[in-house]
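Just one chain follows, in the form predicted on its own, and it is written as structure tokens.
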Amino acid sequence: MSDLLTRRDFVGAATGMAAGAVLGAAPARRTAAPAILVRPAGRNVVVASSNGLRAVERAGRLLAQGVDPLEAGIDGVKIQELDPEDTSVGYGGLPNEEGVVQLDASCMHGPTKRAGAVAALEGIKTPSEVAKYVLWYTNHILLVGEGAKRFALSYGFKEENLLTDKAREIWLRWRANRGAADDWLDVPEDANLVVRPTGTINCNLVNAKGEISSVTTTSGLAWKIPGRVGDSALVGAGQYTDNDVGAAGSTGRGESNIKVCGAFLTVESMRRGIKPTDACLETLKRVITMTEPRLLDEQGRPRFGLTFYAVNKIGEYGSASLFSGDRYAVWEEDRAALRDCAYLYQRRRRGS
């Protein structure tokens, strides 16, 4: 028999041993033909802050019967904000300073390179499904005020008075204690006033083709002034979504976010190969550069709160915090749970 080896079966002993080298099997047998190296199937996967845990819930079961990533991401947030006892987003959200409630949203669908948003939406309960009418039957990204209602209405949405009753009377007693010197009353300090709260949910998914999808919807700051619009309806910022990477989102202090358009620098450090909790932790570094001293406490450490969720298209996911003791939820495996976030600070005691 003669020692040398045809082409065809020099390449597919050569494929065999490398493939053997990494992955530390037994040195491969000669093989017929070169052999195919086949990518690991996708996985279905949801990540979203800890307010969606019903919400991962919901678009995971979608994502696993088939149904489009964008589709299900916003399916599933709408349970946020179509509950009135949620006072972070949609429906109950907490009212601006004048007592009205201004709703954000945006989305992206990674597959169609698509963008949707609306900001300062008053009067529907479901500022995601109006931004998924922006992404799907416009030519715009973003609708604001007025025009973005009407948009909404013309699509057959309702309008309806979103402040509800438990919203109104927080709102009442915030405006009852911002002021010594107002016309207002203070109420007993043992009211259990709610200072300055902020409400958000992102929501990142990637199904098992590796298509992947993102939305954040929030009722924004608190006693904002009127027509403020913080990171969730900005592109980019309360989220962002690249079919060939990933997807990336926030909560928290939307003004700190758009510095550094920290959705899209998430993806893009995923894009570098950083993996997704790592990436998160990269973007706040970024934001603490970014903060004015004002903002900053005497050990250099932000005053407010901020948290990146990240998921890249192979279904690895993760999330981080500037403080300790957040969590956040996840969809995989069929079943949905919360996990901790990554921080960068210990979270401070009161008093310190």
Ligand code: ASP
Contents of the next structure:
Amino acid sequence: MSDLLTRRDFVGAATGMAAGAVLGAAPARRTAAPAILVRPAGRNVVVASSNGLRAVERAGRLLAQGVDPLEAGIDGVKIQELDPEDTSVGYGGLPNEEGVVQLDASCMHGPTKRAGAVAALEGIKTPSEVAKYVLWYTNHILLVGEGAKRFALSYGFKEENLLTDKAREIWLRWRANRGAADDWLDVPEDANLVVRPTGTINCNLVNAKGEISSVTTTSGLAWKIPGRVGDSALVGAGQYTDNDVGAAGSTGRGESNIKVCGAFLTVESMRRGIKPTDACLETLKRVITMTEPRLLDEQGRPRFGLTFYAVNKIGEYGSASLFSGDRYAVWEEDRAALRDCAYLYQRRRRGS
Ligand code: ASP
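Next, report the structure of the form predicted in complex with the named molecule; the form predicted on its own has already been given.
Everything in the complex follows now, all chains and molecules, and the chain you saw is the first one.
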């Protein structure tokens, strides 16, 4: 059900529940944020970036078996993290400018209100799982670099070389062609190799009981400055869950998302009754208003890509991207499918 209910149904259902609470059906929580989405989904829904088609399928099947949404989501995105052919996530991810793969991931578990994250993690194939360990077993939320690795090793994660031959070759070509004033001889190459590749997987889930979770994992921007942390590791930017409302997350240029706390902003829009797709579009508009002129073209359009994905407590979902032509993955009614993202700008054809 992509944004199925009307706005009036949506708010109306919530209003009914709020009245119930006043009549004593549920104890008032003094510190709770205003929650207007209270009716559980009644079915399982998983929404993810398009590279997460296998992830939503795995996660959806696990939800159907009653597996917790965070466990299901992490099991889903791990398929991509462990796939050496995927150069945007986990093992096989493209490295930083020195040829070292540094991974970021974060997750949230709605029912327990917990969060966990790792950043600039080296040598461990599945950062999403390490983030989950931070969530379950520590009093902290974000571990970085060497500390994050030692934490992972203490739980039995194996240290491995994450730079595959495929990723190394792409990195070497980039290094050879990055500038005229360096000491590297240019090599003939396909034009695509000088475009800075990006990639990430974000996955948001709600089960039939209305329990919500989210996870995002990435190798970050290729050729980044060592130590750079993107949005994927940051709770509120790369992903966010509020079990009363929904979950959201992103892929694309992390720096642009971090400035607007995009996942949090999207969930807050849904809290006000805005449908998931429109909430994602609202966040993208905010991104544009917060973008430096150097990152905009002559027509004020961004020179980068960014996409948001969202699901709410009643199982409505959606996604929006800066440019047309992007897709996202969804699991509902026992099947996985790709759908078109809403968008702000028509993508220009090459050379036009
Ligand atoms: N959002 C990721 C980052 O900035 C990259 C991506 O999604 O392509 O690290």
